[in-house]
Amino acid sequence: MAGSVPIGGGCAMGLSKIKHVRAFTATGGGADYHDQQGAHWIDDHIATPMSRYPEYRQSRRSFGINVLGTLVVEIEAEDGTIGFAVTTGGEPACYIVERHLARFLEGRDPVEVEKIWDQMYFSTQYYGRKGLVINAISGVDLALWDLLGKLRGEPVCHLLGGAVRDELQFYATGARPDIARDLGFIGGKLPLHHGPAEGSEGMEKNIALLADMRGKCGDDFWLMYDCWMSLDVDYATRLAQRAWDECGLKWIEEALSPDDYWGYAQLKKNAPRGLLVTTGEHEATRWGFRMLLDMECCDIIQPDVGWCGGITELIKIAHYADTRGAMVIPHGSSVYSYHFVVTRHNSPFAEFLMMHPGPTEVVPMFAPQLLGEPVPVNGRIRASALDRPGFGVDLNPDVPLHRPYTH
């Protein structure tokens, strides 16, 4: 596996050491964007693995998609500089950060990102490897990069080697690709509403919605389907074939369980030539993505930087994908992915989650938790919008935080 690039081109001298690590929870949107109250497109009869049970079909909140809440990690240096990051994980992740991971940071030089990541990962491997523990490690890693950028007075994208393009272009994820097209995005990704348990009637509804959007958006606009782990190989194959033939679908995303590498390999073989198979939102670490790439499971990998291991691990994932000729289009994670994508040739565009309830407007993705979060204008963000130190955002002081554990 390819390693990461040196931070800023060498060993740092004289940076203030890490004094404190703190972990908080927050609720009400933000990084845990499923934690919405009231009507919202992101929770409107969307197909999931739980859709086989009628009582959990209408709302993802009904089976607990929002139970964890946001994890906020703060890392304070001896000179008072604070780096922070937000991801999902809530109170359980706070426990892991405070009671286990903090020991690998406090008293250390913040430039030691590789050593710190290695110690966090291998010390938790016996109960971690994926899921909640990697979310916690990701949050710490992102906060560490934010701190390092602030201490050096540089944006994270500069620490990663600098921008390779003048602007980022985006596709939009939401229920209204037609509006996304009018707002200047290059494509629109729809949530799939009906899974295998809803039979042929559900399949017809899926195709009808896609056809309606194709009619509204025209032939030159990308349309994609996000299936959120809800399908089996047979259903996904039939959906892909019809969606390609009848509606010109660009890709089918996360159709199967993230553990079913064999199913993805078969789906990629079954998919019509020209339609892309994408996945990786719920995959983690270089080893998980190596499985996806070596088994030829997909055309595009979609790691979430807040769930896959953080920036330190995403660098390794992207390098390996580059050797396999695969694009890396991170799952929407606001500034944490923007600073990475702008530095990568094999990440030619990015995802923007439309977090307006409609969604009919462009609003900050991780609101209300982040202040200063850039948003696309005409589907684009200038690289110069990422020029502030660290990740360039501030934690909103009006968002209530709870620190359930200390150390």
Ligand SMILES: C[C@H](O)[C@H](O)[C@@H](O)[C@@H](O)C(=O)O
Second form
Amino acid sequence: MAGSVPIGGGCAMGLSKIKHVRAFTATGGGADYHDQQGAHWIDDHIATPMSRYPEYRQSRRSFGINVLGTLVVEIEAEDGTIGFAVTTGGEPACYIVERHLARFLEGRDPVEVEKIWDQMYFSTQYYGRKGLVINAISGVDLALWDLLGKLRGEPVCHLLGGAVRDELQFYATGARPDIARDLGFIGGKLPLHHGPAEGSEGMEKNIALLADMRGKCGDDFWLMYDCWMSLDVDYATRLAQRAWDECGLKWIEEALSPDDYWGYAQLKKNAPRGLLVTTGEHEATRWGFRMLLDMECCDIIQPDVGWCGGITELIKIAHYADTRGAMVIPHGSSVYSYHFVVTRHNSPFAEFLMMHPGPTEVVPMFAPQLLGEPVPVNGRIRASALDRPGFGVDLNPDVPLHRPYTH
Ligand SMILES: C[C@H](O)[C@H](O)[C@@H](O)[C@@H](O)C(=O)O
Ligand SMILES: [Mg+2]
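Since we've got the form predicted alone here, give me the form predicted in complex with this ligand too.
And the full complex, kicking off with our chain again.
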């Protein structure tokens, strides 16, 4: 009978099969947004786990924060439609995509996101689980959702159940929360500049900067500190207490090593009531985030959809967080997080990373790689701005791409 679904077989109404998977590298900002040249706030004496070594204290590029570069994944269907995505991963991620992951996609129906993710994860579990391999899986998963949306003529947020609000509201990450306030953002997240190795002098500078911004931004504007894994429990506890008492800090972010679940649980106990403890941008998979939530490490989890496993995994992470009443505020990852956040009740706002060097103005986060990337106006993006197939962006043809491996 016409249109019947063969028993046991795929749906007779299947989409155009996947024909080719290709992986490229790109350098100079974009998804590897730490890969900036010249003076930029994002590389100006920011505290990191490497700050204990004076030679690596001034610049994160000095210890290699930008060694990987961007991974660009393209998935082409038999009808010529191409889905793509960008994330952090560079040449080693290209190798994993071309030589290991591609086999689980080529010849398959792009609707099989769950089965493909399961095969990508468990086939690489013996050497993956977190970090680069999950970045590569994330890049493939995001490109697959982009392809699925383009084949169906729908934005990814529609495939995820549709928007639950008319607009996204953003806090801004960057060195100038005072300018972010004037631009209409709901809060400003500062990078922490001094860690334990700089002793009490560094602590006083951290507090002085925050106090200065509190004076410029007024009492009601959210101010947060991003500590980028640079602290220990004692220093983080003292910073949290003073920043809360003296400057009304809203949250202290990623204070400790992502592996120190026990330290986060202690910091959460130590933190003054009302100050939020957040982390997660360097955590991966539903299992990693379950550990953060079950060990009561934080109030808000901040997965990066390009690093935690992609949309297919972030759905599971967010559902688990929702059962525990935890907010999921994804780490800034341009349209890849916007299409997700707008569909989640427990993601009431989003992060916008200010990639202008000052930062004194709003520029697209993954510039120059994505064309059509929406940016917040008055700190907001209308849900309707996402109404284009897939993730609604195009790869800039002027960005040089290199395909280091084939299969
Ligand atoms: C501003 C922070 O140091 C990082 O560069 C930033 O990418 C990340 O931690 C964030 O939360 O945006
Ligand atoms: Mg952060």
